[in-house]
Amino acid sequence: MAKTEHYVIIGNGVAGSEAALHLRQRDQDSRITMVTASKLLSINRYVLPKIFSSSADWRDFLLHPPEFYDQQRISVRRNTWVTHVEPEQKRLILRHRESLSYTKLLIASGGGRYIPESLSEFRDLMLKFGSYEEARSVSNALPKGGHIAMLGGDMIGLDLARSLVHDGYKVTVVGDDYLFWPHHVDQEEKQKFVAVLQGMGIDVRSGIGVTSIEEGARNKPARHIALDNKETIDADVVLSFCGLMPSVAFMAGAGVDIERGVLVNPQLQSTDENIWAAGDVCQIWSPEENQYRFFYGWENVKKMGEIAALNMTGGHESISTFQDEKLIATKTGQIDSPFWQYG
């Protein structure tokens, strides 16, 4: 008699939803158990600059909608932490002091804001934009045609940026190291992307950076920003955007390489045969450039779910590791990215 399989994924995010969705496709009498620290169901946060319109509701930025989970037999533990792996059992152990068996595991649980050691300790005077329940704390922030102050610039931040100027609010970017984070571009490039940027509305101070973030005097903004030019910035709100930094403490002790993420070969399986990684956690191993490397990105993500499953599967599918990066100044005054491209 087959053995049933327990696939566990460790992440709600877009990686780990396509991936629980083709892993009950091509498995059918599987169990399927997604773990996440998120109070709610997954979402899209690469439409979550859409939560300043005034007609935005959660539901807007669900990945499924709630009943998709019960007719794919999908089950998703909310708000649960995963403290470490433990592969030789084949188990996770949870805040809670749960223990949860698998047979084979995706780590899914993407990445959170990178702080650079300069900003480190005005930490707790950024807001944060990574999910739903942040980005609603930031637009609770901002008043009507406020003033957003953006520290780093990179591309998250930058879709940000442009959907606020469009929507009538006043946008800073202080960056240098980090603007147009993760593309890399050299500084005669990036003041012609500047440029556009400035065509767009979008107030940008490159090359530039920051000595001190204050709370704001009374009747003034909520936050006073000192630059070492010597010029100040007081916003409404300020965020840092200097790039994700993989969501990987969890597994500390658990016998599996890592670098800044989780190392897996281009059928994205890490060094144990029963753990797969997707989405922003993992560096795919990349033979064009001859070494680990991230992929980030819609499409990315989305196909690194749907291979991921394939392979957990019995599949053995690669991940194409070749691909056109570039940042793109189009002849309308606006900028094309492939970290902006999403269905």
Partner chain sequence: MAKNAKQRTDIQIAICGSAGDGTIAAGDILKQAMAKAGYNVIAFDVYPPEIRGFGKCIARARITSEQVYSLKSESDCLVSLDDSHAIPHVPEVCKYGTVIYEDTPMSEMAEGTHISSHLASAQLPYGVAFREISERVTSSARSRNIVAVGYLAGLYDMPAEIFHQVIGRKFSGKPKELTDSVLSAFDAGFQTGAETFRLHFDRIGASRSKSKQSDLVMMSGNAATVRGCLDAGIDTFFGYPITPATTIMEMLAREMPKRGARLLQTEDEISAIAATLGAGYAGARAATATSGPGLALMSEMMGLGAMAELPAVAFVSQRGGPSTGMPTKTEQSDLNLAVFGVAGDGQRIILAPTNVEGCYKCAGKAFEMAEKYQTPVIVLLDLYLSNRYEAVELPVENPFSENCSKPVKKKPGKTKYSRFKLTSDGISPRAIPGDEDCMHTVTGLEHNEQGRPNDQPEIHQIMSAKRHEKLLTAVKHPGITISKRFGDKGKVDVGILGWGSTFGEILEAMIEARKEGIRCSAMKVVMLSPLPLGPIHAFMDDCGEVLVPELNYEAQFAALVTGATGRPVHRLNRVTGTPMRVREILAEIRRLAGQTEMIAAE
Contents of the next structure:
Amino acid sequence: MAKTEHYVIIGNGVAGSEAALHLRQRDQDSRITMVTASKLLSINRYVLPKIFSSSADWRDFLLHPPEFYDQQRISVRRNTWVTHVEPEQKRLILRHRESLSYTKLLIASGGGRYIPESLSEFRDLMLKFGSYEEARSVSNALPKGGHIAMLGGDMIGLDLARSLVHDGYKVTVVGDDYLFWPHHVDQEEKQKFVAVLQGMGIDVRSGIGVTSIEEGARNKPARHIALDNKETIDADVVLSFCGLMPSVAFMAGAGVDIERGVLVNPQLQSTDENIWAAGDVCQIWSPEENQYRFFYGWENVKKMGEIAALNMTGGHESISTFQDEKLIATKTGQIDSPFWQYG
Amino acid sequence: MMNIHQPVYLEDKLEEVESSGKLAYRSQTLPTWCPGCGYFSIVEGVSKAMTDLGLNQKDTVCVSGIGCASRFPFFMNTFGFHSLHGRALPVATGIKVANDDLTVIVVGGDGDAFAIGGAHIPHAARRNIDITYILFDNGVYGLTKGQTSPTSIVGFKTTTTPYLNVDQPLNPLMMLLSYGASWVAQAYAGEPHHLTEMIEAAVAHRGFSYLHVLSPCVTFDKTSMTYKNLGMTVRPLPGDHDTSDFAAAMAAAQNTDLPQLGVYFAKERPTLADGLNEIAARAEATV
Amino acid sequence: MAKNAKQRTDIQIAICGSAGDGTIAAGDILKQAMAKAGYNVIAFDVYPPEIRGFGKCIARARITSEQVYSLKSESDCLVSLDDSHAIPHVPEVCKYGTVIYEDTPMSEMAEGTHISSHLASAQLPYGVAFREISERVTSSARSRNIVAVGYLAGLYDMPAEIFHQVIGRKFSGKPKELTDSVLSAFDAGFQTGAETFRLHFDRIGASRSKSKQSDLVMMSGNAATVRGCLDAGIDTFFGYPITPATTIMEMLAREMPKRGARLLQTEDEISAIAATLGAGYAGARAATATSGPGLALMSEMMGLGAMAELPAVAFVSQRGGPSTGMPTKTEQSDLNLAVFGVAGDGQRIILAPTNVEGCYKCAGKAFEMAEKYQTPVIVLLDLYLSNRYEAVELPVENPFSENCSKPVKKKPGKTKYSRFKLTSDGISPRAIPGDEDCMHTVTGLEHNEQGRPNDQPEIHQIMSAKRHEKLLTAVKHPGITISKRFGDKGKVDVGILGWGSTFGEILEAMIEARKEGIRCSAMKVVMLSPLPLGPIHAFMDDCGEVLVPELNYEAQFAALVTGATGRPVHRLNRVTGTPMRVREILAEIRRLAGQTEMIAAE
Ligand SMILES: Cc1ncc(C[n+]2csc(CCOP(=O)(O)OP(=O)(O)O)c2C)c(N)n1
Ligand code: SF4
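Okay, that is the form predicted on its own; can I get the form predicted together with the partner chain now?
Now the full complex is given, and it begins with the chain already shown.
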């Protein structure tokens, strides 16, 4: 290669980390920079639920130890926000007014927690569970054996729910549209899976909406939820799990095609030849379905990172889903999902 | 050539000096100077002035640098500090700052003062430290046996200027006047009575008094500042000279061909001790 | 905080910025507040040779619950007020240490100029909107430094109330609006810091044990020197400004006149020492202060002091040399000049304190010694000691004697006074101007007992012996420890012989080495001339190997010791302008310990 490439990866989730690893393997001489808003190196977010059962600190959740990045010569710019991308100049503008140039850019910024309009007014009374810091705040707010209310009930939330129940916490899921997201389950199946969840010890109120969330009364749990069936829930923590929303705000005005996520071809290349996208942030063209679609799940996301790296370094490989997208009930009276197969 | 370092030289002269009378202010050490050196009349003059002023030996300190002239303190029966070449003034400053009650008389040669020690004179003068500086100007380095000095005239032949001196001499009187010395006068070793008078006035002055004494070096200067030449040129300052007139003093000091003797300038102003006391008063006010 | 109450505290914070950023002021507030809050603090500021403008400043403070002896070579936290200066210091931040920096810079930054791109993977970034916060609460960016201090205090759970008191005192006499605005900047920073999610692991835990707290004061080496001078009853001071000694003169200029003592800024260092000797001759307790270049100018006068047996105290704070060298960097390279820099055999007493408390002690004792042994005394400091701050305990009772002069016992009118009378200890009774019947002249010429110039062979022999022998009695001067051994007793594998400011790092390294099971001990030598040879020999007898770490290139102390004892030592020399690193000394101890084991095995 004539000049050394500078691969810049926005995001340090599963897709971004995987891509960085493969980029280094395929191009020893390049510069690799990951940019993330997080103050921490990549966290294995799938193991975050363990935060409730152990006294581990963030170091125990790291995908790779710090030395790994030094060995791989991957610079991770943490606590750094991209405000916009200038594909013409091939550079990023960072919130702290520094620019960062790239020769090839991978957008792997993932998805932020989606909060539907009906819940947005209660935003401040709900906690998040995406990053290590958020998870730690939830665990700090939750007393031993405490009660956690989950609104929505997507698969990320249910994953946390089953782990919390296992650890002796009380979990109530209030869900309708987003229950089991991103699985598409019909009404009949839904009833079946709700019953399995109940059997697992998770209190599920399906088909019910939230009327209000308030601060709990004195000597009561911190949150008081009123449902539209007149029932109420007193919980220590309220979380919303209504699927993900691709984090692409910084791409506005970049001239790269975006719908909900960054639109990419099956090789994960965007409409700009130097920009790729991988993970929960991208919408991939599916020739079979003749539409752009999201591929969720740990294995898919990981594979996307790898394929993006491959194609950014001269490869030509296409993605297809590697996971069965079916939700299943296990023989042991549990539910399982390909999205839960991680690590 | 005579070796002036030999202490043997003093023993020879002992009898001669003892017979001269008033010795209260004189130590038992005899001046080691060459016979005929102008410095003898200065030591005479200081002893006489101290007698006249009634100074107590134990409260007087004679400070000097290095040179023939600087041997002076050894010959006085006062406290003495024979310091380093060029450093008499800062040493004297320390003594006077430490104890206001002492009478401090500084002596030195022209090399000591204006060559190596030149940096100190402006500061002693501007601070108006209450000491007397008697400068023995012989226009040559005596102790090191005849080299050129900052007051040597152009064309002077010495061991270091065998092809004649080309450097312009300094004008000590103008320098001291412009540095702010509050009392400036000139005397001549060949006129001991006037010299004694000047020494008395210098010591009596409250503040920095500078007395420039023209003093022949009989050993190393046979041509320039000799008794003969000086005897023919020196004259008193005009009777109507106004010692409070700075411009007149500067004008008179320019006349180096015909050196004028007497008080050029005299003006009372606060001394260093006054200033330090004022600082102390201001500082005490803050506590 | 309560749950951390038992935890030991040991945090080192470095604040780095340019001269105009208020870096040193920020560090000052931090160290004053933490000392006031009852912690041990060792602090050291590094500032540029230029007065204003954009030179680099670093204020470092190590805050601990236990007694420690030096700064650490790694900081736990770096605060950047100017990235261009702070970036080179990012590597000094330890693993999982924090880097706090401006996240809202004034103007656009070129690629790679923001500090966030320079952090190692194991360091934690805390970007803070210093400028925006300052502008929001004070409508000016000028209080960024105060916001930063507030942020630090909030982030590390430091007591805000004490910071308020320290800021209030620092700004006393300024308009109230200014103080209020500064306090609001602090509060805004504090709140932001307190709300920040903590990823770092070090905490402000316990302070030092309560019983000790009351008597401790926070002061710099130079300030302690000044206190020593004042407590010893300094009468006169003559000086010429030179970094890093200037602040001694500046502090004395404020304090001495209040006590009726006198200070004069002279025209140069020659005058300063000349006047000091003059004042000493007249009976005053007199001192001057300078650095290497000034001491070089003073050396002729030092010889006069030795020859004329005059008291004088010279504080010499070393900096990088030779020549003008590195005026704002530390070094220990003026030892040779202090010990040998004189015409002829002009030995004088040299004291080199090793910490701030030692500065106080040595300063006061220097006056006693100068007076008692009738000699110049050089107190050898260095920039790192002059400018570093420690919480020290000063004695309640003034520990210094008022008069140590050997009096003249004369029956009136009888024998004539001999200023340089030969005595058993070489010390002659000393009279000063004003004393009845004691007139004499002191001189730099060799002289007899009466002080008359005399260059007879036997006189020079006898008088030289007199002048040197009296100094030997100074090693037994009461009330001062001139050498001391620390660590393992008896035979050890490695002994470290140290002097001056580096001894703090030596002690830390020795403590670490002992934790690793290496038998070792360290000896500080405070009196460098005359050397306490008895204790040094005894120490060396016990040591398998002797290591001498010092901040100079020529191994000056090592050579001095070898020259005086005839015994070899291992040298460890650094001239980086910064204090010696503990880990470098430790590595050398380990190496030497290995070496002795091998020899023993053979
Ligand atoms: C530092 C130093 N440099 C040089 C000398 C040598 N030295 C002694 S006296 C002297 C010059 C004396 O001349 P001056 O001051 O005019 O006095 P004079 O002997 O003529 O009275 C010199 C150069 C010295 N003692 N010290
Ligand atoms: S100045 Fe000249 S005449 Fe006087 S003592 Fe010195 S050498 Fe002799």
